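The chain below stands alone, shown as structure tokens; this is the form predicted alone.
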Amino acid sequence: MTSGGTAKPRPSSGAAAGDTDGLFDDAFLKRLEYLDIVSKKAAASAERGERRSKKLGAGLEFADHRRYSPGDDFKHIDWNVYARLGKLLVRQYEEEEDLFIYVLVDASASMAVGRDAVPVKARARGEVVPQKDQHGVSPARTKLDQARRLAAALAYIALASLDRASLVTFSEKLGQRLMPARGKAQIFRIFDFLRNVQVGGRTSFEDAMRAFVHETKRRGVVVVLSDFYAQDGWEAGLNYLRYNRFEPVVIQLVDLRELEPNLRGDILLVDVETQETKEMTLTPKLLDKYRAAHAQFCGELETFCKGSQIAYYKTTVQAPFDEVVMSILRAGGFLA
């Protein structure tokens, strides 16, 4: 990635200064900028290899030479190599391609679990707003909020280093999509998009990333921020995405509340995305059986994206978003 300018975004209708849900409000903003310093720092120290992709074209970087042809600019004509060798050969050059990111937010029914976690009392008095980090930024009250937190910072950080930034839902099928964009000022427009998601259905995983390949005619990075609670399972979509040449970059979001549900005794359980029930009456046993199931589907997913060679995160809904951008920047799977 390439450095950008350092010019502040102004806030735009719906921006920071009319934020209502907390989520991407003046605190936020700034943290957004810090994470750009971070970001150009880490890529200045790296010693790794470019994602930007070079072809030939009207560059300044020569490239190679080719044999002249009928209706070439006479003006790439090498006169050198004709008066050396008595040759027609036209000089080629290096032109850089933008690179493309593409997040893919999953806008399933499961990443809205949390929602209502503020306690009754709490809710009738009006005491909806958590308590703030300190930094002044409210933590995320459910996966996909998160997500959306998430999301609008690593485009950011894609905006400000002068890359193409791209949206995109998806549940059973693909959602909305907001086209790729360049430039910090874009952000506002991610920030309404991301508050518009509208959650609901069921994850059909494989079905979402064929549709977004079919879609998007240019390759690039695509940040995948999901819990991966796909009916149809998810290596079949993370292999498509990577036998299409795209860069597939897992984030995978996961809630305390459901590593550590507080029920005990008779309950009926309702899958939040196919309305299935099921009694059973929970005990310790039973809850120590399901954290180590949840810890295998987790160990599973890690371990296939390290086997595919694709960037691999676990995070949870509580942890505060910048910790974990600068943890990947760190890690270098988004910048590499």
The other form holds:
Amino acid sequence: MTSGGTAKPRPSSGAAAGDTDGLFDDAFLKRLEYLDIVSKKAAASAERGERRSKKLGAGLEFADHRRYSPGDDFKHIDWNVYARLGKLLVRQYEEEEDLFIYVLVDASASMAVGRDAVPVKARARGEVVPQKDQHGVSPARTKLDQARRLAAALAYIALASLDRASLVTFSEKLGQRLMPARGKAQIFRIFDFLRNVQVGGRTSFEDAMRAFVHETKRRGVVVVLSDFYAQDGWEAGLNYLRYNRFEPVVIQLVDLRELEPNLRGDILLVDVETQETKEMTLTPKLLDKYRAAHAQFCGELETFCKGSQIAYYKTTVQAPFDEVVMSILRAGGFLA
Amino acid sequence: MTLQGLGWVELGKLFAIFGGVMVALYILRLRRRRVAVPFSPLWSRVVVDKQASSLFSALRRVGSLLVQLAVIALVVLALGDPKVGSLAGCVHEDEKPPPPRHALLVIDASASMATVEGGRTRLELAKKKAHELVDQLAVHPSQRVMVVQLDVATEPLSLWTSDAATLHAAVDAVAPDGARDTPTAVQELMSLARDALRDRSGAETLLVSDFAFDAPPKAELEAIHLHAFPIGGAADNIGIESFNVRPYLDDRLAYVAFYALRNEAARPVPASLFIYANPKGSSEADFAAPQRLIHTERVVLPANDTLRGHIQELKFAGSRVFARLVVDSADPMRDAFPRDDVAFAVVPERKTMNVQLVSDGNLFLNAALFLRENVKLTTVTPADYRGPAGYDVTVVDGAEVDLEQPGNYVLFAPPPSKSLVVKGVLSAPEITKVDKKHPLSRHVGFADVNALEALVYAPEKKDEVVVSAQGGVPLVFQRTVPDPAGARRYVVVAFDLRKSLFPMSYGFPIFVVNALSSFSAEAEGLVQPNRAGVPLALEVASAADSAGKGGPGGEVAKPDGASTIAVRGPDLEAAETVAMGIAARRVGDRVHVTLPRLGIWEVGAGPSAMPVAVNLLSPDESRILPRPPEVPAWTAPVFEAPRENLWLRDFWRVLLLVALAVVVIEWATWHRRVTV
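For the form predicted in complex with its partner chain instead of the form predicted alone, what are the coordinates?
Complete assembly follows, chain above in first position.
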């Protein structure tokens, strides 16, 4: 997988010049180039349309047989099979076309929680929370930051693979949208788009996915970056994508700080999305229960994805984004 | 259960206050902190189980409040010092207090308590005994004691109290500088005891004393329920019972000292009476130096008796005398009470008399006038006579001079004048009457006068006739003629000295001295000594008269018409006496002051300060053998503290421990989030 004869734009300091929040700084861009190189080892095609879609059509690669139906082109009838079995079967071929990769970024209010928090246990242990990782990349502060970085990285890899990448934000409805584009040069638009993501509202997967499906004609891979904190659940939304021939890839973002809240005693919990309140008296025992409930919540999502043949990745805000991307690449199912 | 601390009402108020504060704080604590979370349904899953036990949670929260209120209740109840009848098998016995008692604990601090026995003074022994009595008395609140110091007056040193610490402190405050130099005011004690014990239950007077005084009648002692605690035993003592010094009547330069020395020992005691003089001395230390010794009188004091005597021809400078009685060093007797071995005396200051003799020459008269050592004689002729001004006495020997000017005159056969009218001449007068009590005739005999003739002066009503002849003709008389310009005082001898044998007699010089002395203010020459601690009323010239008569300075007038006068004591400056509360106060023509120490005090300031000798001079105090009255024996209150458990007696300790335990448990469970 190469960029062919096209000019190879380097996401360099020019991109970082407009970076005011440190989200896409020079270190981040260097890691993107590294991911670009690594991702080329994972896929070995250098031509356009190098990714095979599941769409069956006029390609050269045999895909399957199906029963003949009146109206089918006779030249696709497999006469050898007919001679052996006496049944009319039509050969089907995989149709090679450009792959559309849609990155759906959850921009609900829950994604921005914990902007200034520091893990309690890390602080209790006296550890100094690093400002930057070993590569000089600033750590993400919120799930939204991590989502935007992952979205940018995945989009960059897709663009580098001459696929079309599109970004969409959502909460209770579909939000901003960056139309599908191809070529590495588009990465700067993607950066700008991600920087300007508006956060707010509650999460409603079904409504958002339904709107996305209706507004998107070309099917493709749909990477969903979210914490999946949806009041009405996430099953219906993911199933809607599947049922409409999209290939959902689920990346669940978890903020470890949410699992270790620095809270004790009598408090009033306020849901940032619904503003619902709940009086509670926090005890260590209750926090253990909360962590167990969160693990159960993640397990349910993973179980659902595996049962539905949906690629599922779980990562944390505190994990370096490039390692997350590499684990996704190594796991396959996204670019392979 | 009974309360011995705060009452139920007070405890209820305290609990209401602190409980109210606790409830208010608890309500404030229920205001919860708002915390934003990304996904509340997850928390809802967590609290599903808790919802089921919400009632228990509510109860636990209320329980936390109840625990706090219980802690407050325990602490408040502890303030009430509750007494429980029985608890956990331990039996608390109600105490059986002794009958109420009001004991007036009197400690004698008079002079005799300075007697040293066994290396300690009687006062120290008395205070030790008083401490023991306090320990026996202050065993229960029903046993109330008042500590009183007794010397020349009575001074309560505490209120009625059963607090042992207060009473011990009061006992320590009894004469902290040692016994006073004063006698024992027994009647003061009787009066105080009657007043303090009137209508009090269990009244009694505990007198800790050496009883070196004559006790009042038994009936009076029974009235105050006296119990005696004698201090001290038999001890030998000699002392000065009385002492004074006065000048000779006819010789103002010589003095005679009178003394009375007491011996309490059962055998004669040889001793020496040392007499010292110091013009500026005030304390024993000022006098007792070899260079100030003026006389030593060796005496043998009879057993259990008083030796009285006098010392003649004492001559010294100044006016202050000090006497000390000392047992001969060879005698084995030890004087247990040295305080009465000293005495002070003040004699009048000698004054030189300025005498003018108006005569053409009379050797008899000249010789007689020179007999008196403190006479400054000036002799003038009648021609040079300028009047009596500037002289204390003018002696006129038959000369015709002006006798109408104010002054003092001694006249021998004066010629007729306005004040002395002569009616005739009496030949060969025979003395028929002599007033032997008159100062002019003291030590003088007139039997051998043998005058040839005498002038007969017209008598006046106020004439004091000392010697008269036949027909009542006055031969020697004294006349005072009042005059607005100044009185004229005459001593008149009606015959000429040259025409009689009077100058030849031994009485003539004495008569001259008597005549001069009759004009002197120091005729008596005896200043009475004073006793320590006794209120004195001194006749002291007022400040207004100070300039003329030498009254004391340092007098400060007060708005009420009285005035205060500075007092300086032996080894004490005026400021120190003020700090000790010693001050002289003038009311009218008397100065009232109480001087507590032996020595010579000075009333007033400056060179005109008046010296006052203060002595013990108390035969009762010198009789140091205790003479306790026969009074009922004293019994200490019987009070056995009930045998009881310490924790039950002070149950508040249990309450506080329980409260502390509850707080600790609450603290621990709160930190482990068990009770939240």
